[in-house]
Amino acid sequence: MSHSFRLAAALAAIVLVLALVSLTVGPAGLSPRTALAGLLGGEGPAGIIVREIRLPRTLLAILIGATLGLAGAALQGLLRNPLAEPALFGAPQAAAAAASLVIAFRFAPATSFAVPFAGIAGALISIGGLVAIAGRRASLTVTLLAGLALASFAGAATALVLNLAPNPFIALEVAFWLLGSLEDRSVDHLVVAAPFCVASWVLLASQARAFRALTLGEDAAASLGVDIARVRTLVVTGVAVGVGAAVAVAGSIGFVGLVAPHLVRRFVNADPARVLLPAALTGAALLAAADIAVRAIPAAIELKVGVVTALIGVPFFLAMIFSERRMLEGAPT
């Protein structure tokens, strides 16, 4: 059995715990051994809100977190940069923006297909944008900055839909969903992401071994006969479809996609294709862990998962530049 084998087994069953974890938790608390008697097909009570709240909940914290980490994941490798993650460049954003312009001018109810399709557009043009601007060479510096000009942009677009809505309650509505939550989510928003989740796991896991090879340049990749062209689409378009209908059904969650991968990369030895899964499954079950989080925390109203996400992220984040920065100070001139 090989290691990356036991580290997914690992994983998988840390995200099984979680699971069973998560429909326990609640308002009303259940036991693990009704919780699941609940989900078997139970009667009563405890079957309604194991089968019908919080089954799609879990669920939908699994699929939207793994959907971040492989994000994550895939956009390191495609731009060799420890640091790049979807909600850094401002895709979450742009989906948020699009996503938001459809509900808020009630273009399509919120549970509709074109709420994704809106989200997954928005998120299309802003990690294009993104590749389009940095360049084949860019600087760390230089990515960061156009990816905070992109998040900037998409966030003043989203301020702008929310002045111009016509409805004021709807507006409150959507700038809550924008913190990113998994409050009162059905089956319905699960059947709507699920198909695009899984169409953009399949776009980035097929470049596996391109990201493999990237690691050595893009000329030498392109020597070993990867299509870069081709390569940079598809993991744009993929990223762009699991982003949008994250944060069509969620809101904007961020984070997830830049601590996922690093939590594993060690053990993986820093392979960018051997760290696709764990870090699919690592974002699957932070998401899961944060939002049991915001359900065991007392509170008038329920905290918002996307605040304890960026909770957690922001430190790791900066961990990540102090680490960056004595490594090229500590570099030779």
The other form holds:
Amino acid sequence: MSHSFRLAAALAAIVLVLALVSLTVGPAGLSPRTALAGLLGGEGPAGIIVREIRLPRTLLAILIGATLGLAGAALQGLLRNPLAEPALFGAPQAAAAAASLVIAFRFAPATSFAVPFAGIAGALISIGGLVAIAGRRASLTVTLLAGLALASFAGAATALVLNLAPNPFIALEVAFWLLGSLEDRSVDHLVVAAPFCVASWVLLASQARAFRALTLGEDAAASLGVDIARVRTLVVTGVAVGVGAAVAVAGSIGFVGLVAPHLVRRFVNADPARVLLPAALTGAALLAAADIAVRAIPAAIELKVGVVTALIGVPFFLAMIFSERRMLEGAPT
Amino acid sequence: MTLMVAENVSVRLAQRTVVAQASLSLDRGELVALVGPNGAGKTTLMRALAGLLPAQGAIAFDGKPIDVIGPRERARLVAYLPQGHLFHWPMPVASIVALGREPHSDPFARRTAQDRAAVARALAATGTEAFAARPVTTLSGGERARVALARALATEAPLLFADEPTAALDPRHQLVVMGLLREAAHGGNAVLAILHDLTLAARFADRVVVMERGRLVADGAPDMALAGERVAAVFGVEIASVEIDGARVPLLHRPL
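Switch from the form predicted on its own, shown above, to the form predicted together with the partner chain and output its structure.
And the full complex, kicking off with our chain again.
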């Protein structure tokens, strides 16, 4: 059994355990045994609660966590930078701006395919713009500044939508949705998000070998037969489709894409191709764990999972900046 | 045997002609140095010859025009070593060198015995076996330069293009890297190397090509191409000549 396979198997086992725990957590106070019986076709309220409320929520956490973890790892592979993360480049913010426009003005029902399509369009504009601005050298400063500008613009666009929302109740609804949550999600949300997430997995995983060649820079990778323009297009599309769909059903959940690849990179010898699967599984585990935490933490109002990932992710990001500051200052390594 | 022929190659970048009407051929068994002042267009010409930049004119490998060669086949014909010996991820040296086999493997295929043998040969040739398992980012500049070269050698392409392979290296490593390039050439490949050090160019190259403002202004034996008057005209430098191993090589004297 190869090292990579053992790592993936261990991570998958963690995801499975977290999924089972997730099914037993919630305000109904079902015992684990009752919850599992409910999952396996038990009649009565336990079956309804577990199968129609907790199971879609759990599956969405895994689906979206995996998508965000993989999107982060892929973007890092493309830009050769461990600090790349869709949220730093304004992707979820842009997706949220476009999706909130659709929701606030009732252009379409909140669980229709129009919302993910709007989210994907927003994410496509921001990630596509970023990669175009980053150019061949993909310098860290240019990339991060462009990301900051795009994220700020997307934030302003969202503020405009809230500002012009037809009534305050809708504005409040959109504002809460923006915080990022898996609460009260149904099978409908799962059906809307899953095809896009799977499409994004296929697109991003297909570029694994290109990420490995890109460790030598774009020119050397091109000289090895990698079609750089094609890789960029496919990765931008893959990240936008995944992040756009995730935002459309769960609002803005950031930093999973930054943290997940970082946690597993050392176990794959920093190989940007082999990190993809473990990063996806770690993303799934992280979001599932965060979503268990928001339900387990006793609070009068349930915490939003997007708030929790940001509260954990941003200090983590700062710690990464601190440990990488020699590289960031351009010191020779 | 001629491995590459380029005729009247021109490259325009941002409305500016960077390479104008360059014609150059490379034969099996020779190390050719491409020299010229900063901004002469050396890197642009090399990238165009490697098929990494669109260019006007005709480029052919083994008699086959570059535009009918797909990117993967081209990658098997030309190994390109860019400036700077860049490694973005702290991957082990052996994995870096194995990237040189990328053009030979199918998308889903595992590495073959042939791939492993080529990687082992490249590590041995460059004396990098000792740190094959170490993360490449922990190596010194000289070690990295050898790893970068090993990666290019692992492709076992008949043509090797190296852009300033000795830049930022200590004197000993400059000689080591030039020796490795000459070995690769004399082993049956054609090597084109951009160099700034005219002494190294004259000492190691079989032929020197001089580039000035986008044009190739000399192409011939080192003592001919790097004659005092030409170096003065192209580089604005007066040279002294010294004899090493029976060959006359230029030494920088003073700016003109």
